[in-house]
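Okay, so here's just one chain, in structure tokens, the form predicted on its own.
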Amino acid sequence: MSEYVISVNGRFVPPGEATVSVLDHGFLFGDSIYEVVRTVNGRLFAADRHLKRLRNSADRLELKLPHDDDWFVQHLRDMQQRRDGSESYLRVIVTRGEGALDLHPGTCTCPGVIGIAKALPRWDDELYAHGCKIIVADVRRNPKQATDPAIKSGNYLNNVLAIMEARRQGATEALMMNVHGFLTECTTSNVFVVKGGVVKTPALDQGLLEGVTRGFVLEVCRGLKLPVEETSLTADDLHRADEVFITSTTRDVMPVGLVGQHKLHSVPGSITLRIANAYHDVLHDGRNHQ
């Protein structure tokens, strides 16, 4: 059985006959959109957050998206189910179709969607034991003048360049820096800093993908009673740091215990572990399952 589940508009192919055009402009400009949702127990989680994620994308791009929300759930379902049963990650991505050579898209008429599913990727144990390692990277990240990060797009050369120099540092992440110093988000994953019983993340305005992930880390830190501020950070708020984690789709709660070369003392930190223990239970509570 291959690794992978493919379809293409909608048709479930073996990944080696899985084809899309060359004149597609998701393939010659990067010009699509994509989710990526995984599941809880063979059930979808969070669906509906990310749906909304990936019509807010489509809209900024003024690209209509080809099927509802139920069309969407439904094969999203389907790809978990063709699947051998474990977990899944499924990907679904929107292009804007088959057009001229030309960069504006009035040629393309009809989208193309392409799902791809695989087993949710497992991170090592001694990363949630001891803390993963991140850098700053000198990669910055996008404007939102320009590619604003806030549409999730298949135009990811920014972050593929940022992953890359955490790669030959050994790391397992780069975060990165807007163009005026603060920081933003990593490559895959949104980033909150610990000090002095506060849970800090950066605000959405500095640049950065509304995680859907980040989104109910925020929730459990309410919950919790955990003080709690969307602000802007700099490098100098890591290094103060009682504690630092990253969060994603794939990840959860990911202590981090190196920034660089410089060593977080509480690994994994007291509050790190009540709020990754409270979003496992929202993981799990099936009141967020389709």
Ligand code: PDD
Contents of the next structure:
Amino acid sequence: MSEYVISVNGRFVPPGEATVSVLDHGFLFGDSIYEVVRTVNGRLFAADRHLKRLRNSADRLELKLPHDDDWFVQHLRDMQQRRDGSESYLRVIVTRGEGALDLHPGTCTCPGVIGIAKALPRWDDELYAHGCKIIVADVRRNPKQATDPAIKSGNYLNNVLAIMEARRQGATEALMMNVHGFLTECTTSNVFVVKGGVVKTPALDQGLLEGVTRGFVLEVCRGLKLPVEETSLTADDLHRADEVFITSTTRDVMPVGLVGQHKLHSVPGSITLRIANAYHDVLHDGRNHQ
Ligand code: PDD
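The structure above corresponds to the form predicted on its own; please provide the structure of the form predicted in complex with the ligand.
After this comes the whole thing, all chains and molecules, with the earlier chain placed first.
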């Protein structure tokens, strides 16, 4: 059985036969959007939140989604069902569609919908036990006034450059600053720091993706009565932090042990652990399953 389950415009096709047109503007110009939904015990986790974000990304690009949310939920379930029963990583991509070789999308009348499912990546236990390494990348996050990082688009070249920087330095993730020198997010995850019992994360106006996990973690902190701040943070805040962790659909809450050469003490920190445990409950709460 192939590693991937793939659908093109709602039709499941063998991976070797899945094709998109070379004139699809998603391919030509990165003119596409996507979401990644994970399963928990085989059920979709927070698909409603992901689809809301997909719709928001589509609106920002003036791209009309070709289906309603019920269709997408059913399609995600169908993707999961075609897998081998283990937990899934379910990616849905909506492309601008085929059109003339011209930047303007006016000739693209039919958006493409691609589904790609694979096993949910399993990160090394070691990373949760002793923390991962991140770096602060030289490459900066696109400003909100450019390709707004709040749009989950297929245009990830900035993040590709940053993750290459990270891997060259043996790091799991690269944290990007905005052009003003404030922290934003990592290449496929959000970042949190804990200082003096206060949980802090870059505010959305710094230019970042509003992560679904980030949103749950903020709710979890409020439930645990932990003070939280969405604020502006610098690299100094990282170095002075008591604890640092990153969040994403595939990683959940992952402690950071090293920021470049700077070692964090007591990893995972006690607050990170409390948040990670509470987030685990959120993941298994049937109210968040579709
Ligand atoms: N990435 N920031 C960026 C740039 C991301 O691409 C992601 C998600 C996140 C975390 O968002 P969430 O908590 O909703 O997963 C933050 C997905 C997992 C991916 O591209 O694989």
